[in-house]
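Single chain ahead, written as structure tokens, the form predicted on its own.
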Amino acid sequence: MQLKEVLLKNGFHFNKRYGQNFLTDVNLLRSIVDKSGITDSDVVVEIGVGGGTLTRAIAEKAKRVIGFEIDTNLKPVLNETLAGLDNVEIIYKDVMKMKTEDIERLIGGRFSVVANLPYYITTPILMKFIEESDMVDGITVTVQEEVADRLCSKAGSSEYGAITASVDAVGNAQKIMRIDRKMFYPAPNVDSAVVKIDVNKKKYDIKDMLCYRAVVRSAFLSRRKTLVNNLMMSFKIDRKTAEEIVLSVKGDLLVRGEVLNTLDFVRLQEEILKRNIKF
């Protein structure tokens, strides 16, 4: 039975608030997990279930899968798309209201994260899992194109931003499949976009990264101000040592924050806790 048939037959309507877009071809999602690499000896965890389509896909590869899912109202419609798959488990909460640690533990073990994200919680699940857990090996999201653009951008760019600096800081994103609006259902306003993501959480040798996280934030604090002015702004300090540490870092007073790569990130807040300045 086709998706579309099996919502309605359980009388299922599309909750806005949740950002419901689902993809049923088949061959599309079997792609995105194919393109995803991960293998049978891997644990999955699918951010927003949906109608299960991408969940069986995902089961047919990896070894378990781990969904959560926020709208009860799918329990009937995933009995009836995920029945016969013994690896998966579904659980029924907000993802972004947990701890990470309690994720982890639930977990197990080491996983990857492989989901058709609500667009609307796109930046705060990518935040969750890429700060604050050491367990995710490698995150493969279907986001808004846009979004997609932005998180693989080079530093100078028009989409280079905070989330591109935070991302690259500790993994390898890279745009690795686009998607039409009208492959999903419904079909939202927008194209989206497969990001594959690597995570290496020693890419760089960053001391303390909730200050670099605090660098790279003051550098986008004001896009039309010098990155001395976003610096004095965001750690209170006096211009002298702003200057001091924007020339020891580009060696140009009137840089500005978005033309900052990684490495320039790193070595901003290695001036930072140089001078024990607060972040």
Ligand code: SAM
Given for the second form:
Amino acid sequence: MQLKEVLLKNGFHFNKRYGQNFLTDVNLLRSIVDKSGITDSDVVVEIGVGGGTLTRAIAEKAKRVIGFEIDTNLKPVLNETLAGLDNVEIIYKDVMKMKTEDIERLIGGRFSVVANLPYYITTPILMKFIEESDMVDGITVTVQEEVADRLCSKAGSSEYGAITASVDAVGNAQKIMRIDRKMFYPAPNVDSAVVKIDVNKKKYDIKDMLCYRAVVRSAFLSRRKTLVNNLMMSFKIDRKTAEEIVLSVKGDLLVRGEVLNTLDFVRLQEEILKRNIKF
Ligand code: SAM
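I've shown you the form predicted on its own. Could you give me the structure of the form predicted in complex with S-adenosylmethionine (SAM)?
Below is the whole assembly, all chains and molecules, this chain first.
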């Protein structure tokens, strides 16, 4: 039976609040899973199981799938669509309310994330799994195309932002596929894209991740202000100190945060640490 029929049969009502736009095309779903590179030795976490179509495609390839779903109205639907799969476990919880260490304990080892993310929590979910966990090997997510472009953008471009620098510090993001809005049920107002992030926490030698995050946040505090002004504001430092820091990293007092690349942010972080500035 097709997903649409199962949803109808179970009287399921889509909840816009939860970003419920489901993928139903089996070939497309298999192609996403193929490109994610997961194998039969991988444990995969799926965030937002929905009707279970992506879950099934993952379960065909992976060793084990642990899926999270906030909407308990999907229980009868998933009981049908995932019937017969013995390597799938669904946890009906709001993943954002779960502590990352509790999720890790539940999984009990290294894992990858494959998900068609609810748009309203895309950034917090990415940050949760990329920054808070050391157990994640890779993340393959379907997101709004605008977010995908942001994740894969270069320093200085209009799409470049704090999320780009945060992800690039600990991995490599690559847009691997576009998905037309018509492929979703119901169809949203925008197109999507699949982004694959290969996580590598040792990509840079970042001494203090909290400080790194603080400098990235500061650089994008106000796009119209210079980096010197943003640093003064966020770290409560005087102009002379902020100018010294900026000169040592970029050699240009009028530089704006949005042109700094990841290595510049790493060096900025070192300058803050060196001076014992509070962050
Ligand atoms: N994976 C399915 C697919 O590809 O068709 C569904 C994707 S749909 C874009 C996002 C799903 O995430 C919805 O089923 C929604 O109910 C669920 N969701 C939204 N917020 C959530 C949260 N905080 N925790 C867990 N699941 C959530």
